[in-house]
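A single chain comes next, written as structure tokens; it is the form predicted on its own.
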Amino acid sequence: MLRTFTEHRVREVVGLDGMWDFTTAEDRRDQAVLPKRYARSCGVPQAWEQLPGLEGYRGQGWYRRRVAGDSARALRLVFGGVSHTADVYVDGTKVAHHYDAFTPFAVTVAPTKRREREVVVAVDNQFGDHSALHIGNDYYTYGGLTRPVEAHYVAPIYIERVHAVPEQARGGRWDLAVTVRLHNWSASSGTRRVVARVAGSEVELARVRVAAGATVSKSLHLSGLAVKAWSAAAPQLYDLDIAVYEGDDQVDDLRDRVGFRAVAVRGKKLLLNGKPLLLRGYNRHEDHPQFGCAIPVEAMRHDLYLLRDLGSNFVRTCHYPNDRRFLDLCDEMGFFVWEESHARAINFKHPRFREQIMDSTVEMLDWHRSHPSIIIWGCLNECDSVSRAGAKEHARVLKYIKKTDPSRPVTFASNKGSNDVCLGLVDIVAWNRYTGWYGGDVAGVEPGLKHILKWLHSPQSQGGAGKPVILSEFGGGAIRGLRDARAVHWTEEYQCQVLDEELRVYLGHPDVIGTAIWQFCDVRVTPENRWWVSRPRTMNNKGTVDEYRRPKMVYDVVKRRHAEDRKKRGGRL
């Protein structure tokens, strides 16, 4: 399943998770576009690195699965994520191309009289000129169909997407702005009735005409809803049901979930439902030694249990959009999320950069916009925010996000300090600072923050003055089990010293509204890159827990500091 709940009751949906035929370029002996034979099988969702013999495979693979044909309904294939480049073939014909492991995509194929259809997905996880975002990096690019896949059988006019934006109204009530996007795959225009229902209220569009082959978006507004607000303490969710009727017959449906909450920035404060909000949490990569990036929902839930035990209410999805099931869990459990489109220190001059960063950003907003847990949109982590050319790229992406979804603040995580020229573009200033790890010592944490804040709230920051601040990355590494009374680098003792001082300073500062420790768990890095392979164990070892989620000594330090912070604020997260 693509979600943690059932999205359709009228539309027929067939989950395609399970075993697919599979082969690699090294297995093949033919020169055809598609393989003549498949030497292996591979699970879906699964990273192919979990197969014996493919632990470090960077190359091409082909997946094959047969699905039922239908003569009246189109086949809509929905992919949660393919890492990192996919070409989709149905009955031998290429029907879709997609780049980026971390955003969903879908393709709709016309009906057939065949009883059975062949679906083949060609997957490539190689680095090269075709890939601006997936590069050798401080996290690993896996290969495969790494998120769930579904086959939908859709009527000629069907729901392609639904977006829901809550708005606070008078008297403690809420309004809901809903946009429904319909697509007509048939050769004839048609008129349909669209009904939206939520929390006992209903609104209808009597006649929506969709031309042949066209896509139409229509807005609906539900007013004065008597609902409970969504928050970390009470993550109340409501079913939003969209129904499409042809005459009196319901021909399609979609269910999403809505959390009624409003996010705003006022001066140096971040507000949730009009009240100041403090974010306490972690950066988290989708990475696991048993599953790669194809993490089962049970393991996702376990991560969130640990984060809650640590006293966290906040997750940054560094450095890419996350699996929708993880976002569903955050909706359900009351975690605040900063989600960002895929980028980490990438080259703006790469010939595919502009196309690929915008595709990632567009798809992130299109597929994930209705999640109440997402309260901040981000982009372009540690990229060029010091040059005039770099500022133009930041402005292009940030302005698109803000125009598309003005209901959330925007930011990017910067490691450029007082050299940054892009802080006038954001609603929230976010800094990655590793005082005591990459530079300086632990004693420099407090004076370093004081110095950079003084610069920020001055005219020299070029638009950053007076804005909220999040410490978006900080911390230090440790090898679990490496103990030394001298507390040298890579010992658990030194990691404790670094984070204890950082949390003491950051949690208590009135200008800091959020902290995101780097990072939740140790993760695999790219071994092909000389810089990253120099890391011990070829891992980023800054986790509070190791890759198997076993706590390090620093776990108790973080838990204690978060508990002290809550106590000062009357027990609130």
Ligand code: ADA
Second form
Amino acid sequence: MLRTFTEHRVREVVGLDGMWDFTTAEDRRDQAVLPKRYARSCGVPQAWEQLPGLEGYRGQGWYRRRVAGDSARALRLVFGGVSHTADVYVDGTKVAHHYDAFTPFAVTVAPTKRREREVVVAVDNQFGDHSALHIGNDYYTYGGLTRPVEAHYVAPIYIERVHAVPEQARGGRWDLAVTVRLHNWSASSGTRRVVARVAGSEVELARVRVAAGATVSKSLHLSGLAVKAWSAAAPQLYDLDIAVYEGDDQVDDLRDRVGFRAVAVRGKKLLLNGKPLLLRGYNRHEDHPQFGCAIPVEAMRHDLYLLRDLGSNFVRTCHYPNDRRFLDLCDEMGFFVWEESHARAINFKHPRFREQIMDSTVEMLDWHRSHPSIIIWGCLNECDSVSRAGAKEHARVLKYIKKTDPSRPVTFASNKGSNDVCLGLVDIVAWNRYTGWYGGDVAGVEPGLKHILKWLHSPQSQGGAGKPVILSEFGGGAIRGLRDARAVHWTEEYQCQVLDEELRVYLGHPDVIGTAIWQFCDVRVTPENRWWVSRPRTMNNKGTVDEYRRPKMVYDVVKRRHAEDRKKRGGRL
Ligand code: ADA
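Can you give me the structure for the form predicted together with ligand ADA, which would complement the form predicted on its own we have just seen?
Complete assembly follows, chain above in first position.
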């Protein structure tokens, strides 16, 4: 399933998780577009690196499975994520192309008289001129149908997307702005009745006309709802049910969940439901030694149990949109999320950069906007925020986000310090700082922060003055089990010294409203780059736990520092 809950009760949905026919380019002996034979099978969702012999496979793979045909309803295939490029074929005809592992996509195919249909997905996880975002990097690009897949059977006019944005109203009540997007796959126009129901209230649009082949977005407004607010301490969720009727017959439905909360920046503060909020947490990659990026829900939940045990209320989805089931868990368990579109120190001059970064950003907002746990939108981690050309690209992405969803603050994580020229574009300033790891020593953490804050709140920062600050990355590496009283780099002792001092300084400064340790667990990096292979084990070893989620010494340092900070704040999560 694509979510942790059932989205449809009226619409027929068939989960396509399970074994698919599978073959790689090496297996094939033909040059046809689609394989004539499939040498093996592979699970979905799954990274193909889990198949013995494919642990490091970077290439093409083809997946096939059959689904039921239907003569009256269209087949809508919904992919949670394919790593990293997909070409989708139904009954031998190419019906969709999608680039980027980290955003969902869907395609709707007209009904058929056939009893069965053949679905083939050609997948490619190679780097090259076609890929600006998936490159040799400090995280691994896996291959395969790495997130769940579903087959939906949809009526001519069906619900394509629903967005729900809560707004605080008077007297502790809440309003909910709902946008319903309908698509008509048929050759004739139609008129439908649309009803939105939440928390015992309902509102309807009596006549929504959708022309043949058209897509129509309509807004519904529910006001004065007597509901409980959503927060990390009390993550209250409500079912939002959308129903579409043709006459008296309900022809489609969609259930999502809403959390009533409002996020705002006021001066140097971040506010949740009007009260100052402090974010304490981690950067987390979707990576696991057994599952690659195709992490099962149970393992996602275990990560969040550990993050909560560490005293965290905050997760940054470095450096890409996450699996919707992880976001559902954050909604359910009460974690604040900074989600960002897919970029880590990428080259703005790449011919496909602009198209691909906008696609990632557009799709992230379109699919994830209703998650209450997402309170900050991010983008362009450690990209060119120092040149005029780079500033133009930052403006393009950040202005799109702000215009599309004004309900959340925006930011980007910078490692450019006082050379930044883009801080006028963000609501929150975010710095990646590795004092004591890549340079300097631990004693420099506090003076370094004071120095950069002085610059920030001066005219030299070109628009950063007076804004709240998140330390979006900091920390150091340790090989779990490497103990040495000399406390040199890569020992657990030194990692403790670095994080203990950084948390003492960053948690204690009134301008710092958020801290995200780099990083939750050790992760695999790509060997296709001389810099990353210099990392011990060809992994990024800055985790508080190792890749198997086994704690390092620093686990208790973080837990203590977070607990002290929470006690200082009267126990607020
Ligand atoms: C950067 C980058 C991270 C990671 C980190 C590190 O800040 O944003 O993805 O590579 O450095 O471990 O050096």
